[in-house]
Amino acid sequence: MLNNQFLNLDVDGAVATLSLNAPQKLNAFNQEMRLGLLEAIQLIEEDDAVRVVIFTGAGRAFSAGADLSEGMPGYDTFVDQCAAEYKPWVMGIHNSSKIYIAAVNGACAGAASAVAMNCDLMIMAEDAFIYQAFSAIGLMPDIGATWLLLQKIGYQRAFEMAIDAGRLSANECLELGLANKVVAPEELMSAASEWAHKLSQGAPLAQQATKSLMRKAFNMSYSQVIDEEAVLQSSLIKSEDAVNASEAFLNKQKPTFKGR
């Protein structure tokens, strides 16, 4: 059970919804929220029943990024603060075997843009936008945003976004491949929930293997990827899920996946 005034965690069967809950400050990441996110991600990871996670923000924004009014309480440098309060839960999402969907409403700025891009999938409201606010206050992208932007939109566009306080609308994010879907604002959470529940009925072992390899493939050669695919596929072929699904396919039936 998560006890944090700045976060809400709800579980509905195989789908968890993690909501930032500081709408009066556009869900800016304060220290209590950051520490709570580490706890929340750990709780989600320990819950074997949860297969898909929706990450969103309460109110009219996903998040305005870091709460700059706090400074760095308890730390001498941002290096120390990042290592303790950001990187553990961001990498928790990155390394998780579960699927994370960012449901982006309104502003998604600064550090929050890195969090949204770090999720496996993204659905955005039509009036939502991603804003690289860092250079507007004399800073550079952080929490992995430079890596994520490079991987997703290429050097020239990523560099422009970083140094020009770039802002991308939901439709621009869709065109660039940052977002998977764009829906009306009033449909965001229902569409995200429907998508999450559909994904939760998929083949968990195959989903986990695909995420694991795709997260590593950027740092591997084509040849290495082919070899790793073969290793993972060999294991999947022998799984109960694949055997039963193949039989269901031949009998024109819908398969039921059990994760084994």
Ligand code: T3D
The other form holds:
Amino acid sequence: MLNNQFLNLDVDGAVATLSLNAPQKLNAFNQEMRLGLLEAIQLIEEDDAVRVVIFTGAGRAFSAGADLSEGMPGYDTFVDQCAAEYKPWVMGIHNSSKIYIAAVNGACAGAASAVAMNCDLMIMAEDAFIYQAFSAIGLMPDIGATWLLLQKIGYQRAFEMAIDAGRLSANECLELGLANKVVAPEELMSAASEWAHKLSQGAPLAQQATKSLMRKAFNMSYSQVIDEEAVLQSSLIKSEDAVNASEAFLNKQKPTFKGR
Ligand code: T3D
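So that was the form predicted on its own. Now I'd like the form predicted together with this ligand, please.
Complete assembly follows, chain above in first position.
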């Protein structure tokens, strides 16, 4: 049970929805929210019934990034603050066995852009945008935004976005491959929920193996990836789910996956 005034966590079967909840400040990350996110992501990870997580923001924005009215309460340096209040839960999403879908409504600025890009999938409302707000206030991308932008949109575009406080509309995000889907604002949460429930019916072991390898494949050679795929596939091939799904295919039936 999560008890944090700046976060809502709802679980509906295999789908959890984690909402940032400080709409008056466009869900800017304050300290209590950041510490709550660490707790929320741990709670979700420990819940075996949850397969897919929708990460979104209450009100008219996903999040405006760090709460600029707060500074760094309790820390001398951002190195310490980042290590204690951002990195653990951001890496929690990166390493999670669950699928995270960012459902981006309205502004998604600064640190929040890193959080959304770090999710496994992204659905955006037509009027949403990703905003590299950092340079507008004399900062550089953080919380992994440098790495994420480079990986996703290439050096020239990433550099321009970073140094020129660039904004990408939802449709531009779709074209660039940052977003998977764009929908009407009023359909965002229903479309995210429908997608999440559909994914939660997929093969859990295959989904987990795919995420774990895709999250590290950029640091591996082509040859190493082929070998690692073969190791993971060897164990998937012998799983009850894969054996039953092949049988179901041959019998023209729909498979049911149990994660075994
Ligand atoms: O310090 C550290 O922790 C270092 C770490 C940095 C990581 C970062 O994330 S740096 C980037 C921080 N974020 C920003 O610089 C974005 C600031 N916000 C904006 O540029 C705009 O708000 C938006 C473009 C996102 C949306 O614009 P708009 O016109 O739709 O809304 P608004 O009127 O600017 O904002 C509405 C309210 O939210 C307003 O409060 P008010 O006047 O109604 O009382 C505004 O002050 C507040 N708000 C918006 N963003 C933040 C914020 N309050 C605190 N922190 C914010 N980031």
